[in-house]
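Just one chain is shown here, as structure tokens, and it is the form predicted alone.
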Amino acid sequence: MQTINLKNGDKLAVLGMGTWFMGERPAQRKEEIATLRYAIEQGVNLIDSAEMYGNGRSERLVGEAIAPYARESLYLISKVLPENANLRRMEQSCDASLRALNTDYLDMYLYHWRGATALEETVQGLEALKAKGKIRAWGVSNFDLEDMQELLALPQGKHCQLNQVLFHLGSRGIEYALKPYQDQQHIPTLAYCPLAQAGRLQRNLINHPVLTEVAQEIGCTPYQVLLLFVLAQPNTVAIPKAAQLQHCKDNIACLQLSLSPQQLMRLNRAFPAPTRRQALDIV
């Protein structure tokens, strides 16, 4: 599988698994676990969760799903809420995530979005967790350009490894300023909702004739075209959620597919990159 490099030397697969809203419906738990395990067995080892997702239910689901596998074969990400991203509460939140995931460390811990705590204090807390071995690296989520600039100006801010933001064919605002800046700083983009499951969508995105035509040409679904678009972007990791086994198989199948330059050009014409600065799209 194609990978990208983090500044700390880690290699991330370009396709991972999101888990937002997973673990919240008991009737679906068995299939959700089977889906996660199928992906792991196909080599998709990056799993993204957060303490916010179902108040820990997503993390507990992931913890159960990964139990049969060697911990070192996985790349686990979780996130701390803004109200817990301070020196008084961060370690407690991290410990709760570790218990839910049934692991003694996280590969990556993200600051979910900015809150009232001074950014320098949050960074101090993240560095303390790294020094204790509870996390191997840290990053941020839902940070816009000015947030990233402020972060990287801090003494330890350059230890930030990635920024997780909403990005898909119908929501391309980050391409104007944020992503070019991150690329310049060697900070990958972790794209959540790459299948346009959420956020500000263009009307009739999934039924757009160009999307449908490209899907027919490739022999895939329009949702797979959306994922292929994100996978075609440099320095980017896509983390679609798949709670059903067939959806997971469809996502993984995209690793064997690609958009031609001409197809990518048509998609860019139908859904053009921004020509001016836009507010960061957050869900």
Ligand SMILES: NC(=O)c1ccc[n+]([C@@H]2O[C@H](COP(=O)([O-])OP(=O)(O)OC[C@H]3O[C@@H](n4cnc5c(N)ncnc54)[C@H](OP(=O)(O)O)[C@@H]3O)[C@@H](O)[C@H]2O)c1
Second form
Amino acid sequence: MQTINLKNGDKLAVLGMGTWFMGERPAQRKEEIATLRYAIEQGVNLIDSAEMYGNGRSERLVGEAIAPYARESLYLISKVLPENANLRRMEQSCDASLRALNTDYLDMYLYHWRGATALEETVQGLEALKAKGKIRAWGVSNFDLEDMQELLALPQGKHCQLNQVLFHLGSRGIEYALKPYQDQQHIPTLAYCPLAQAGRLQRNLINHPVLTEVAQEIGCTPYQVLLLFVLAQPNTVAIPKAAQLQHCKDNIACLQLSLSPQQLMRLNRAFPAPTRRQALDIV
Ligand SMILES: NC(=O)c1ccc[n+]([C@@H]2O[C@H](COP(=O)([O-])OP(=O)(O)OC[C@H]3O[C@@H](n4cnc5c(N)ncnc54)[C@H](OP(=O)(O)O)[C@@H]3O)[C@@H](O)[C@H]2O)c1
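The form predicted in complex with the ligand is what I want next, because the block you gave corresponds to the form predicted alone; please supply it.
Following is the full complex, with the preceding chain placed first.
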């Protein structure tokens, strides 16, 4: 599988799995676990969760799904809520995530979105968890350009490994300033909502004639075209969430497909990259 490089030397597969809303419905639990296991067995080892998701229910579901696999074969990401991203509460949050995931370390811990705590204190807390071996690395989420610039100006801010933000064909605001800045700083983008569960143009996207046409040409679904578009971006990892096994299979099948330069051009024409700065899209 194609990979991208982090500054700390980690290599991340370009396709991972989101888990928001997983573990919420008992009737779906069996399929959700089977789906996560199917993906892991196909080599998709990056799983994104958060303490916020179902108040730990997503992390607990992931913990159950990963139980049969060697820990070092997985790349586990969780996130700390802004109200816990301080020296008083962060370790407690991290410990709860570790317990829920039934593991003793996270590969990546993300600051979910920026809150009232001074960035310096949050960074200090993240570095302390790293020193204790509870997390291997840390990053941020929903940080816009100025947030990233402020972060990277801090003495230990440069240890930030990635920024997880909303990005899909119909929501391309990051391409104007944030993404170029991150690329320059060697900070990859973890694209959430790659299938447009939220963001600009969500409703008019999936039935758009160009998307339908390209899907027909490739012999795939319009959702797969959305994923192929994200997978075509440099320094980017897509983390679609699929609770249904068939959806997961379709997403993994995208690793064997690609958009031709001509198809990419038509998609770019129908859904142009921004020509001016836009506020960061957030769910
Ligand atoms: N950092 C943040 O603030 C933030 C915010 C939002 C999301 N995230 C992360 O990013 C992940 C992905 O984002 P998301 O879950 O919001 O949205 P998404 O991945 O864009 O969309 C998920 C939806 O698409 C469906 N789906 C998946 N594969 C499909 C396919 N091949 N064909 C048709 N439908 C398909 C899923 O259905 P089924 O589930 O029924 O299969 C689900 O309804 C989250 O799960 C979470 O881990 C992070």
